[in-house]
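A single chain comes next, written as structure tokens; it is the form predicted on its own.
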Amino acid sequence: MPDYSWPPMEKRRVIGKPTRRLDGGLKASGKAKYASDFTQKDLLFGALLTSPHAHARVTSIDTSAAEKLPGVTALRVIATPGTEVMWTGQEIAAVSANTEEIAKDATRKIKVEYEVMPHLVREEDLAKAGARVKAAGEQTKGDPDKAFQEAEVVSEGSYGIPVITHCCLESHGQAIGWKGDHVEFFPSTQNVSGIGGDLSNTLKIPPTNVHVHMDNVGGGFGSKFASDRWGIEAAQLSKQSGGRPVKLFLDRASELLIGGNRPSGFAKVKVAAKKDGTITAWDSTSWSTGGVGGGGAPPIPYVFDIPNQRKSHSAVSTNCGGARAWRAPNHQQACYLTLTAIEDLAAKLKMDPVEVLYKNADLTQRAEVYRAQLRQGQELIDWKKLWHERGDSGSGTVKRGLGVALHTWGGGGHNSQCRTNIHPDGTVEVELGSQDLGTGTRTIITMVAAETLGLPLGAITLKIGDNALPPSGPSGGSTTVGGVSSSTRKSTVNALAKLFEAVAPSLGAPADQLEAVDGRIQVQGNSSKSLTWKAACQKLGVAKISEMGENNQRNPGGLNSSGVGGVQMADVSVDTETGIVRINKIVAVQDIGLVINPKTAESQIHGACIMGICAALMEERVMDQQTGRMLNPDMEFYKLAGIGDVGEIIAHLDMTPEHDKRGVVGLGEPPAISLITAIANATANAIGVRVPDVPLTPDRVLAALERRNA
């Protein structure tokens, strides 16, 4: 059996070296093509009519005026009379037309009558949710009542993290057309190999009749796996229009309303400890929503397995667009509801929160990793010099504070198959049906292939983004890098072994004593007995080598594993007159096993930290209970951070021989988890009082200061 293991550190020529993304120039220049860029001569445009009501029943719908509009090619009613509409933005009808303007005009000509029904769109006050609350029941471990009675210090607080929506710069959508009984599908997706099967189930055609192709995706973050209602309707509009392709992408308002969201999390928490900071008990009542389906239970207390605990969670059903995976589902909420409470406990103890986390690290599954990362973070942010007890930030109106939080994630590789072709002329193709979400997957795959074959990156032709290629799993749960790097490694090793067999007689050595180094095939350790790569490939005659490799997530064979830890710290300044919080410095310390490309890994962390800053300071879905509508379904009032908001970000990869031996572990989720909490804790440290809910908007900061002064 070939040796698939990663080459030892001292022999690596490509893996582990900072490398620019291969698609960087194309994207920076605008030459990279996305599904939303799709165009051709007979292209039609689709548009959706959506509900203006949060909760209503469709009583009648008249499409005659829309169907008569010149340029309209097809119209489909999605919500027939009698349909109960459950959120603002729910799809009512779809139209295709020769131009986007005509399609939108047609939706405005559709006349719909509704019976408006009672709605609930805000969940912060559990007492007002009534029958919309579904309790999951109480969970108890140990003897929390006794632990609280014996506790030397008890801290209590209420905390909240809101719903935030997906805001992909390329909104959800696709171009799709029929050719006979086959469908050509150009989606914006995180699931190139699987989305065709999802669509075929609804269209009642074989999965092999759906051809999926996508070169680039303008953001997904967990929300773009299924073909969705708009994909199904676009396919049917195309069929009704004689097979002409239909391009239907959500407009910005619909993207924010129905493109998915991260559920909220609210909790009333009580934590007990000894005077030395040892945490002894936990009690929490939590609730959340992501829409009609309620909200999942965040795993609190997060990371720490506190010996005595009582907790209960309720899901609140609201008349809002539904939840979707959002870069570490449930972890941001769990981290915030847990680590804010522990920070408040540390403040009550008058202890450094880093020392409290350090002392209680044995309650986690990665104690020594966290301890090392806490010390690394302290050094990088100058914690021991800058930290002070809560509120003791000196005179003046601008107060400075530090905050800390930590997190965990899995990140094991998904199932993936890869094919490597070596041709007699020396060209090499690596093929797999993966997708690059913009995270550098193309670069990673090419680096692994180049490392294995002893070739420069430019010698590898990579083909991804097509479901006709060997299947690879969807990009979710930080599973992509482990899956594709492992299948690529196996495939290229297998192909190289076949090449060794072909050239062994010419080099007078057994195939298992050959190696590929710097564009040559040579006897191990003897460059004088070698052939250039091209000369070696010519030994194949007219036949090419084509070898497969597979990663099985149940048995990754040591090439990838799962389970990581990370610590993030924030240094902020708060203007107590305006309530504005500004980021001075962010430190993110992260372990991820074997790092294939430190440059793209650090870039991933930077992007995750920016998302954390957005959610900590400005990002939230604002719903109006009276009308049932979202008040900020746009990019003017749905606030995201700009370059002036992010401060200095230091990404520190926790690279050690021990982590390296674990193989590749995914990075997408973990660094997106704990920064919200760290910033909130830093703000409390600066101003001397907890702002209970994020985002830390000026009005919330000023309200907290007013309560403190009162």
Contents of the next structure:
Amino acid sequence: MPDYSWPPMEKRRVIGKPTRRLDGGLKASGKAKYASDFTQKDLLFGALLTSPHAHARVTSIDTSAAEKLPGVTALRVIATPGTEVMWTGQEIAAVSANTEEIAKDATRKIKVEYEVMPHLVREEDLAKAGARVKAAGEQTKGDPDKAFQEAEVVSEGSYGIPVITHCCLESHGQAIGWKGDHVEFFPSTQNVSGIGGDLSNTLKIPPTNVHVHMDNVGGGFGSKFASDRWGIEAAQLSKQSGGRPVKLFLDRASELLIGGNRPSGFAKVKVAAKKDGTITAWDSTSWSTGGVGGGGAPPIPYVFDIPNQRKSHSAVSTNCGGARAWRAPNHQQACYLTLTAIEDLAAKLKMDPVEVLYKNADLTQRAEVYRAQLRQGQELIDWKKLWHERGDSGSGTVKRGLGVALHTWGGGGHNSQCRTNIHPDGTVEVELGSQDLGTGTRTIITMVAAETLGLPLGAITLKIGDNALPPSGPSGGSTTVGGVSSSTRKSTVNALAKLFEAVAPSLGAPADQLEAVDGRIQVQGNSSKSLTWKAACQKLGVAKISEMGENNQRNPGGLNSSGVGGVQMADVSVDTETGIVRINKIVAVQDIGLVINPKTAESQIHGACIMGICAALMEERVMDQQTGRMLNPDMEFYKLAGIGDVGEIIAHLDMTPEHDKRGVVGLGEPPAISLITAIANATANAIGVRVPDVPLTPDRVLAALERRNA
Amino acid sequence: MSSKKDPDNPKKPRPAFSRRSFIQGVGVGTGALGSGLLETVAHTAPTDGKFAGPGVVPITLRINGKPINLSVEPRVTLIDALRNSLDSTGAKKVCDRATCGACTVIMDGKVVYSCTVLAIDAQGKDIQTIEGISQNGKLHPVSVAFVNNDAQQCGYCTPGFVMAVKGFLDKHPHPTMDDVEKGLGGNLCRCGTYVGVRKAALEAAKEMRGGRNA
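Please show me the structure of the same protein in the form predicted in complex with its partner chain, now that we have looked at it in the form predicted on its own.
Next comes the full complex, and the chain you just saw is listed first.
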């Protein structure tokens, strides 16, 4: 079997070198095309009518006025009379028309009568949720009763982390049209190879009749895998309009209502410890909602496998749009509910929380990694100089504090196939049905191919974003980089072996003694016996080389692996008169295995930290129990951080031989997990009291200060 | 240079800073009053007392120096006219309510949110879009700086951000980091590319002061 292993660190020419993203120029000049940019002469525009009620039954629907509107080409009723609508924003009808304005006018002319039914849209008070609560039962481990009796210190607290939305800047949607019994599908998706099969099942056509193409996606974060109701309806509208393509993207309000969200997490927690900081017991009652279906239990206590535990979780069914995977599903919640409680325990012990985490690292699966990262983080944020005991932050009105949290993630590579074609004229094509979410996937695939083939990046033509290409997994769970780098490595090694066979006679050496270096094929270590790449490819005659490579997620062969740890720290200032929390500095220390492109890897960490700042300080889906509606379904009041809100961010990549030998590990999720908690802990450290629920909005901070002073 | 069409209120400090510095002043998030403030920047006074429509009306827009004739309903915004009628899809429609800046274009030298400008009101103005700032296939220094500093991920906010940076630097060629943070407070990114954008803005300022493509 050929040797697919990564070249040794010191021999790499391309991998590990900070490299500008290859599609950067297209994006920064507005030329990069997204599904929502799709245009065609006969393009139609689609629009959805959605429910204004959180829970209701449709009693009648009259579409006659809408259908008569000039320019309307098709109209579909989704919620027929008798349908029970379960959340605000649920799809009622869909329209296609010659212009976007007419399509929207038409939805306004549809008359729907509802019988309004009782709803529940808020879950933070479990006592008010009544019959909508579904308890998952109690789990115990060890002997929690005995451990709490024997505990030297017990800390108790309540903590909450709300539902937030994905708020992708390119909303969910697609352009879609028919050519005979074939569908041309241009979705905004994280799942180029898989989304066509999903659609074909619903449309009852063979999967091979759906052609999917996507060059770029304007954000997904876990919410864009399926063809969705709007994809199916757009396909049907197109069919009813003679196959003309229909572009239907959610408007901003719908994007926030039904485009996906992260489940909430609430808990009452008790943690016990010895006086020296050794954690001995955990007790939690937790609940969450992810919409009508309830919500999954976050894995608490997070990272620390505390020897004695009692925990019970309840799922609350609410009349809200459904949850979707949100960058590191369940981990942000689990991290928040656990590491806030441990920070409060440390404060009660009057210990430095870094030392509490350090001391208990043996309860984790990667004690040495975390211990090293805690020390590294301390150094980078100047912890020893700046940290103080909780609340001991001077006499001014602006208080400064530090906080820490840590996280873990998998990130092994998904199934991926790659094809490499080497043509007699020397051109090289690398083909995968993958997608670049903005993580830099195009760039890292090209880097791997260039490394293997001894060519410059510009000599590789990469084709991704089409389901006619060899299939690659969906981009979720940080699985892409491991999958596509491994399949590309194997495919290019296989293709190069064929090229060696073709040129071996001319170089008078066996194929297995050739190497590809600096645009030449040469006898190993002997540059005098060589051919240029182009001359070597001419030896192929008229036949191109076309070789596959595959990553099997169950057997990655050492090219990629799973399982990382990371530590994040925050330095914040809190104005105790206004309640505003400001970020001074963030430090993110991340273990990520072999790093292909440090430049885009750093950007991933910076971005993940900024998302953490948004979720810690601003982001929240605010539901109104009176009306059942979301109060902030826009970007004015669904707040994201701006460029002046993020402070200094330091991303530290653990690029060591020891980590490198584990192969490639995904990076999308891990740095997006623990910063929310670190910021909340820093705020408690600054103001001397826990603000139980994030986001740390001024009202919540001021309320906590008032409770402290009462 | 000011003219009768320039609605700048002399009481307002530093026009190009107005909405952004205000938004920054609000502190957390992008501010409840952002859109209200924008109107003073983007809105043009009615000209001749006539009204247009209903129905499609012919208009002429001067985009990147070229007059372009098109027919749109009077209610159509500039972003929709660009994207739906002119196949000029660099500017993106994201919030559609003058909050996020993805639709940013430069109109008569001012950075505006094209989702909150009516296409008919944009007649007679010089409209510069992302497509117009590259010259002879050569990227504008702001775009180059975005690539150099990896100031983009999914890239959907990027064209608007590039235009906002260009408009900002045109008026503030010697910005500090603090100026950059204030001046660019009117654009939002979901992937979190601000670290790169800050660096890119400072690098582009330096490059543009060098005189090339300024």
